[in-house]
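Next comes just one chain, in structure tokens: the form predicted on its own.
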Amino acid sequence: MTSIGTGYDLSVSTYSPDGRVFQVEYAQKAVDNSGTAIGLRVKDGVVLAVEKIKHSRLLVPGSNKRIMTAGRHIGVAAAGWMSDTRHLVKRARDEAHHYHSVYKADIPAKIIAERMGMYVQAYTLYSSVRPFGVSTILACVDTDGPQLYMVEPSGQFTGYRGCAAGKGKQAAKTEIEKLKLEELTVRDAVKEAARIIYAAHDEAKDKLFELELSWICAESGMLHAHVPADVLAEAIQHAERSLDEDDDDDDEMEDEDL
């Protein structure tokens, strides 16, 4: 039986007859037309990475930012929707202020996950609302060190070692792979997140984007801040030199090849 064109992505809280919920397949299409979010949990530290599309050369510098700060010791990601992405951080940051009011403590990443999660799955039950378009990836360090989860359209949260979202996750996810995370350090992390950036990044697609990084670490204070200016523009050039690099032995094989 096939739901293909019988209306059942008229509604959030319909399925079709194939168990599928359409609306929320169509809120993950937006994450795909994203640009790409990455992150990295290493051994000393979290990292986040995220590939900023520039649709206009009038664009302030620096502005728009697709990383943001939930909580002192929190930092999000996104990849998709940027309105719904500021309503996510907003609801982030309203959890783990009330976890603070109650607890006076800070709020543990696997806690606002969840939380997280079962807020974005409420927005999949109701005809009255729609799903949000955006996947977040958390980036938290709390009692139990260095901890990473990413929130899908879905309300699914899940655990991770490294992650990505956006449009270049595939090819984001292949470069993660070889990566011996668990060996690496945050300064390491953040050389090897702007690589995977630019290797990811669709130069026929989109020439002009911006690239965000943000680690929490001891250098931060185990605090979720943006890299500095020096460590970033450092990160910058070594991707760029490791895409030159790749780019050369490309040539070289063509060159054998013919």
Contents of the next structure:
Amino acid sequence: MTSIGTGYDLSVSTYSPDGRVFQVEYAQKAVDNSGTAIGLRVKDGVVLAVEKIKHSRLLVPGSNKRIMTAGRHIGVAAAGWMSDTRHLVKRARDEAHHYHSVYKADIPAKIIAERMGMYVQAYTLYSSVRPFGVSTILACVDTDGPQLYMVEPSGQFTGYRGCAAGKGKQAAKTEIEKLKLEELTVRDAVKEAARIIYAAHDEAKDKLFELELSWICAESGMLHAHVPADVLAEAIQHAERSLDEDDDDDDEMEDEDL
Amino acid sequence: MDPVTLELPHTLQRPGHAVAQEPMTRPAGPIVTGTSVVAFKYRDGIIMAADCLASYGSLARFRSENRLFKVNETTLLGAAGDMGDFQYMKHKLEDVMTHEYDMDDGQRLGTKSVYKCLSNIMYGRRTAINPLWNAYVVGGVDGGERVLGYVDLYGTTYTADAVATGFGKQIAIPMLRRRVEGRADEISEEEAVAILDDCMRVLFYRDCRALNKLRRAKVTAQGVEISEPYSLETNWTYAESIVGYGA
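Alternate state requested, the form predicted in complex with the partner chain (shown: the form predicted on its own):
Full complex below, order starting with the chain above.
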């Protein structure tokens, strides 16, 4: 951020001399400050997981959801500003609804991803608007099977097998890369997703957090839904156990050093 | 130069505004139609039937239409009247259900709410003098309670133990008065099917817009179940003995 104060970062309609649009990069920063969100596309479905950081113990468990549904077969997990997220989710619902009213068919993943991408991109063009401070991860099942896309503040939208956004993005991506996503079942993926969110969580920075998990699979009737309470509990158990194991391993290594 | 008058499409015309040539018109009746829907309460829930015919006037135009529609896990809709308007309504209800699903608030639209929503749409359209040309039967189980209601193109609504539309009101309701009303709790599924089939058989005998290919549906605590099309056994030898009616 050496270019701060050079005057090229005030408007999204001005490039810097080296071809950057700083306002979009700042929007990306807003995403990077948020709790981690990940998506996994596996052989029989899609799983979304979010590390919802809680700023108070007084919050009702399950409130302020960061994974939302946009038209039954589409799930949206977000990292970044929640107010911007809600606006984008409304937009996604409107797009899904409009597509359905025209074609009487569910909107395919790549169409909704493209439309959301184009919408977000329009907010990188004008000095009168601020880019969205949110990356949205879209989970969807259509005629081509399970799909996963991520739309970033720049308007870039990309299809993934696994993706991550937010604070723990680097750690999460490293973990996701170790998975054999095309062989995993949704049931396994739920556990892995929980484990990755717990591993990416930085206890030093944020104490309180809540895991949100959702999926689209045969078990959910091919609709996007939060995972049932028992599946969530099992996943959290798995995540906490593997965290403990890691700690034990670390301790052993330290012992060896001694 | 003479002034040019542009003719606006009729959809843009308002009385007193556009170049008035003719008064605005509204649909004067249904085009492709379905006939009776018959439904009643029985011990386990609601049972309903409708045949598979969509007529174009007196022509038996489409012979494998489904006039029973599962709105959600607990609600069933049967439609008589204009099939285009029915398709529009199905679409609209799908949108309502999708919207409800997206809210993700742990609430579900029960049968009563779906019925109210449908009634409001129908009444709203008739008040706009642009009715949807249908008579609907809504049936379901809402919080353990059986719900069976009727709404038509005038926005008329009522709930009853036995409900039918159109010619079914003339033919089936008198039969159901005798066999269902007041004893809905005693009727087993087997008996309900027998009663319903009897109604549909008589309707097929007497209704020139009916078809002997129909679907039956039930809503119980287990959910909505719509059957595949089936036919009833008929006996036309009685016809020999009918005297009068110009025969």
